[in-house]
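In structure tokens, one chain follows: the form predicted alone.
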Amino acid sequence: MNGTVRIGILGGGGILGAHAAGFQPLADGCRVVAVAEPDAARHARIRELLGPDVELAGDYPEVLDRDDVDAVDILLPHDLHLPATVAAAAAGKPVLVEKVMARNIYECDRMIEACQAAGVSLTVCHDRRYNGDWIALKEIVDSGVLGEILHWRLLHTQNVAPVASGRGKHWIADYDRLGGGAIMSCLTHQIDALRWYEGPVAAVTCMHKTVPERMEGESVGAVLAQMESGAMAELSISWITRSNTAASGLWYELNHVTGTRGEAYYSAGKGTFLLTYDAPAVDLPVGFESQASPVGMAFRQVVSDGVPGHVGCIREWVNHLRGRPADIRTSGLEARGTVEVAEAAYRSVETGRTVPLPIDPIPWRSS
């Protein structure tokens, strides 16, 4: 695309703030011209985030029909990712869709097929792959400084209790709209990062707990994964804790990796840290905070560029749309693999067994 890329956004809910922050620094190369949002109570916030000139539509087909929209950013509930992507592809518009890509791999496949048939690109905003601190951990692992990777631990903690609005049950509380529960909605951050850091998952075992008064899907989940590399991984999510926001509380997200020669971790709000067992003088792939060398065995903080994930992802997507060099790490085909691991985890709960990958696609239960 030549000149300024004109963006249409489908959906004006809470995640719009993170996407708006990604578009704001790119005003010389892109412009959000229209947003589809049927809830008029959100319109003032949309204009506050995107400017007074952005046009508002009551439903997403109105935005897709506009000749002045070159590409679309889909921020709709998960059950609408498939129909909105198919419609966007039919309209000839490249797609960026907020994670999670879809409710299962059957829907992912339909999205990929529609975009391939239309000759438009499909990118998924799995923002952690574009976050500076998460990238630093990736660089540490890829450098080999940790030796053979033995174990991963990836944790996610929040307090998510969807509240019904005047329009009825919140979509996050609805199993069919969300595509399950906390595992599919947000542990997919950790699943996607694990696949990015360590490679393919060979098999998963899962257990989860539902709290019916909060939501239909699970609020707590734990996944044990065997990696094709031979490493083991533990992934867990809790949507019933407030510890991540409490004074002196625990983490929101924690990624910890152990190898034969060292360890490294990322902790939300703190950064990324590295401990090497055998040689403080080892060549390192990334810089360190300018501070005195720690005495004895200690973790050292890794310097990153600090770019938030949504900002980095949207920057690369707009570069791609403009025909400039772009590092797209989360194509639709790549993001499908993350949905597959989450779906396999649900099948493990249903069968009470370990589920090997790959799994066969099946339509969503309400299809």
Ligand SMILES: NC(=O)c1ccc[n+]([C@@H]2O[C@H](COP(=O)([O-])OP(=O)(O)OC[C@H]3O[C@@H](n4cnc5c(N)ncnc54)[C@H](O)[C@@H]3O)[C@@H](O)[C@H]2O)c1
Second form
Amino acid sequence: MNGTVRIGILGGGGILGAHAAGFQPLADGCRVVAVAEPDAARHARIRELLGPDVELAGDYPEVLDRDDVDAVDILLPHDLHLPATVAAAAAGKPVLVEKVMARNIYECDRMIEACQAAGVSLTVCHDRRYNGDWIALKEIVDSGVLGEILHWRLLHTQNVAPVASGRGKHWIADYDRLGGGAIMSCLTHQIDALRWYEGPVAAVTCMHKTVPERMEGESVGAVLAQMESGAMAELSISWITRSNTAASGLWYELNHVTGTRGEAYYSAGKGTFLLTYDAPAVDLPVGFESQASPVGMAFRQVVSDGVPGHVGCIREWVNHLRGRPADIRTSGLEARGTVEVAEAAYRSVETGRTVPLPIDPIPWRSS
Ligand SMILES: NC(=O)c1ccc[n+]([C@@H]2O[C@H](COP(=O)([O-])OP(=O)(O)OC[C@H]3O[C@@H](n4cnc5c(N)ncnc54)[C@H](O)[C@@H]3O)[C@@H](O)[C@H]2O)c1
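Could you present the same protein in the form predicted in complex with this ligand, rather than the form predicted alone shown above?
Full assembly next; the chain just shown is listed first.
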């Protein structure tokens, strides 16, 4: 595409703020011309975020029908990611779709097929892969300074209690609209990062807990993953804790990796830190070597450029649309692999067994 790329956004809810911040610095090369958002109560905020000239529409096909829209950014509830992507492809418009790509790999495959058939690109906004501090952790791991990677812990904590409105049940509380619960919706951030950091997942075991007064899908989940590399990983999500927002509280997201020669972690709001075991040797009391870090060993911060993930992702997507060099890390095919791990975790809950990957695609239960 030459000149200014004209973007249509489908869905103008909560995550629009992060996307608007991504498009705003790119005003020389792209312009958001229209947003589809049926909830009129959200229109004033959309204009605040994108300017008074942005055209507002209701249902998303209205934006796909516009000739002045070159590409679309899909910020819809998860059950609409498949139909909106298929319709965008049929309209000849390249797609950026928010995570999670779709509710299962069967839907991912339909999205990939539709975009391939139409000759348009499909990119998934897994923003963490473009976030400066998450990239810093990737660079530490890839440098080899940690030695052989043995263990990952990736944790996500929030308080998510969806409230029904005059329009009925919140889509996040609806199993069929969300595609399950917290694991598919948000632990997929951690699953995606684990695959990016450590490579393919070989098998998963999962347990989860549903709190029916909150939502139909699970609010708490824990996944154990055996990696093809030989490392093991623990991933967990809690949507029932306020620990990350309370004073002196705990993390929102924490990625911790341990290798044979050191450890590193990312903690949201704090940054990325590295500890190597090659610190100055000190004399320890006999028998305590395995229990304490030698005096003088300390995590040190690895400072990143601090670019927020959505800003980095949208910058690369717009570069790609403009035919410029672009570092797209999250194609539809790549993001499908993340949905597959989450779907395998659900099959582990259903069967009570460890589920090896790959798994077979099956249609969504209500389709
Ligand atoms: N990357 C992140 O950290 C992050 C954080 C939050 C949400 N998300 C993702 O963003 C996406 C949207 O989530 P959200 O939190 O903004 O949800 P939201 O409910 O705030 O927004 C969704 C919007 O879509 C609109 N919509 C529904 N049906 C529509 C239709 N037919 N046509 C046009 N618009 C329609 C709704 O009215 C609503 O305003 C999801 O994929 C979610 O997982 C990502």
